[in-house]
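First, one chain by itself: the form predicted alone, in structure tokens.
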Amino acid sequence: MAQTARVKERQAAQAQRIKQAQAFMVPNHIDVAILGGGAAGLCAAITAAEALGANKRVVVFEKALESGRTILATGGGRCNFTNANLSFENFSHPEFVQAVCKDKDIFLADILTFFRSSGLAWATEDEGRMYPLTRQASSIQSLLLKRAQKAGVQFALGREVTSVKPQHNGFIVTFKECFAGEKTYKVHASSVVLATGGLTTTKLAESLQLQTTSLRPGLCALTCTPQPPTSLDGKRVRAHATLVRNGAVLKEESGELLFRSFGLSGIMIFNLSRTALPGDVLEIDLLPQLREEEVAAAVEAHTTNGLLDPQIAAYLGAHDSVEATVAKAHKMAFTVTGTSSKVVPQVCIGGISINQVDSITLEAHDIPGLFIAGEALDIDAQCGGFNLSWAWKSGMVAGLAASKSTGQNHASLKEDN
């Protein structure tokens, strides 16, 4: 009965969120489009109708029928915001996000002076990492839509775009409502903020003559063989890892390792994920931080147990002695064979080719009055915080040079007239 009772309640959320969408009037003329209201977005849509004031439309198109949907699956849905340490080493194309975020200590106040006026308190936890009070990336979400609202942020959501085509003093953006069958829709926009992802992106920088890198999944589970049995499916150890190409060593992590049936996952892993490809090795140490007297004192009483796992030393050799099952755990090799689908991928890695893009604005070099931020981007970091923080710094930086660029085509809108 109770699950019943809470299927209707779902049922009835997403009608009412259905009747919200029909309900919302997209404008014909669209001061800034922002494409995407994930965490991107969300910022650059505050931004901009904050810097540009009343009387401008500044609309979020959304696919989905809710707005910062994807922030909630964030940080084990406690939405690890951002990092202590926002070293650039972390990201890809470092050069890019250092030119684009100034200073790291720069990068970490602008971030959490955006949000300190948005309402959040924080707490730091082990490596930097910083979360909402509450734990909850729900808070996230609620005070980012409070604060677009209160600037004067519009929302189309489930609206899907499938075009952006320049045009003089502006774009025109297409679009189809995805609760209302395959007809599609025009707009004009004096800027446009892209800040989709994954295959969205990919669509729209066609549509744009942008070039964009392939695309993969990034910080997820690897599938490898051997496939670890169904017995440690759920175990987790703290190890370290060597991902292994052709005999070179590419990357090196230590943290989290959860053995799953279908190969391996946790943050070690996802990390390394951003490397990984099919054929490489990764070499395991379960038993990094081990000392020959804990060695010898295992040997001395003839058990592992107070080592490993009873599992994990069973499948690492059953009948073997203490030394030889230590030996197999310090040497633990699999061979990566792809990503897994049963582990939802954290971020896409690719996107619209960084070279394309001043790092100043985030203006496509050839585009005049487009902004590209967060995933849409070729730029990825490790898990931390990082790729949310740059999200919300690409966001504020595109949705501000948008706002500027949106006056500056009103200007050039009078002298024509």
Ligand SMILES: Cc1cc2nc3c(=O)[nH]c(=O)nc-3n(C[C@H](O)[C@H](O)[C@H](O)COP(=O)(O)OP(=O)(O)OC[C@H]3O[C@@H](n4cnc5c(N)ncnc54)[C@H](O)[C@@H]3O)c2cc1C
The other form holds:
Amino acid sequence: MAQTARVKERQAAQAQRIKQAQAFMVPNHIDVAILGGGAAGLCAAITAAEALGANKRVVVFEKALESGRTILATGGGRCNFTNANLSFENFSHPEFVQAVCKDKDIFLADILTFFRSSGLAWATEDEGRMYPLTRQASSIQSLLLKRAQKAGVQFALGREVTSVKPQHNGFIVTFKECFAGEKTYKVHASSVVLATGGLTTTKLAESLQLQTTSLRPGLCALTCTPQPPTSLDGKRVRAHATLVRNGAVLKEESGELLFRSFGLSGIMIFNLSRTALPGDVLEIDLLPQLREEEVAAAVEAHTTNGLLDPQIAAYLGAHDSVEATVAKAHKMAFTVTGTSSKVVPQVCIGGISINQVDSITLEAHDIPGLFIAGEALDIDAQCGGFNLSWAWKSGMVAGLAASKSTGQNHASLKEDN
Ligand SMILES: Cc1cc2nc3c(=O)[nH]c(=O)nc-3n(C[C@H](O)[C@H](O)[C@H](O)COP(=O)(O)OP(=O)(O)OC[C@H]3O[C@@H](n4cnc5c(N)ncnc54)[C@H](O)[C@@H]3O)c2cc1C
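Follow the form predicted alone with the form predicted in complex with the ligand, if you could.
Now the complete complex, all chains and molecules, led by this one.
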């Protein structure tokens, strides 16, 4: 009964969102069009609208009926929105990220200043991970939407952009309404910020003749052989892993390992998944900090129960001696067979090539007036709040540069574009 009521409530909320989206008339001329209302798009829209003031139109095109929806799932619903130590080595293309963000302290200060002035209070947890004080991702979404509204940002929700074509005086943005069939509409925009995230950007990049690197899931679970038995499904341990390719060590990582019946998961595995390829070997030490006297005590007591989960010990060798079980726990080996679709990947590795973009403004070299932010670019990072940090900061940079570019006649554009 309660479930039926909840379904009805959800349907009513969805119908209300469609009604609100339909009621918005997309203007024929836009000063800054923001494509994608996720983390980067919202920061770009707020920054552009605050820089331009009330008389200019900043419009976010978002294919979902809600903006900032992608933020809600982050950090397990708590949103690990940044990290106290934003080292550039944690990103792919660290030199490019550094050129955009200047210095790691400035990078962090810019993000915290933005969120402080949006009304956020936060807390710092292990490894510098920062969360809203409420530990609710919805706090971040709602304060961004509130600030965007105050700045005069308009939202074209339920509108999927299907192509962007540069012209002498800006761009023709083509979109369809997700609630009204396949009919497409065209509007003119002086500047465009492309912030459509990782997966769906390729089509828009093609319409702009921008090159993309190949895409693959990152920060995801790995499938492997041997497959962990179902008795270990859901077991978490603190471990150390070494990723080995053709005998050479590629990467090492310490942290949480989560056994799943389909393979290996957990933050440590997510971080290694950015590098791991099928055929690589994961050597796992389940007891990285074990001291000799602790092993001696376990041997004396004839039990591994004080060192290892009993089911893990049984999997390693039910009838083995304590010494043999400990030795196996120090060197488990799994061969990577691929990535698992059972856990949603947190990032998309690859995107629009960074060498086509100016690192000061994030403007495309060959398409004046087009700026690219967030995961749409070929930038990704390890777990810990780094990916959202990039989305916020690149959104701010692109939004500010787009606001400055609106009045300009992009005369350098080639006729055949
Ligand atoms: C489950 C999960 C948990 C995560 N947790 C964290 C975390 O705790 N900390 C962290 O730093 N990172 C985390 N990430 C990664 C982080 O969410 C992304 O890196 C970040 O959201 C990228 O921001 P973006 O704005 O570039 O893209 P997105 O947030 O993906 O936003 C893109 C938006 O564009 C819209 N869109 C796409 N195509 C079109 C189109 N053609 N027309 C109109 N709209 C379009 C999409 O609907 C979407 O709203 C997590 C990711 C996932 C999936």
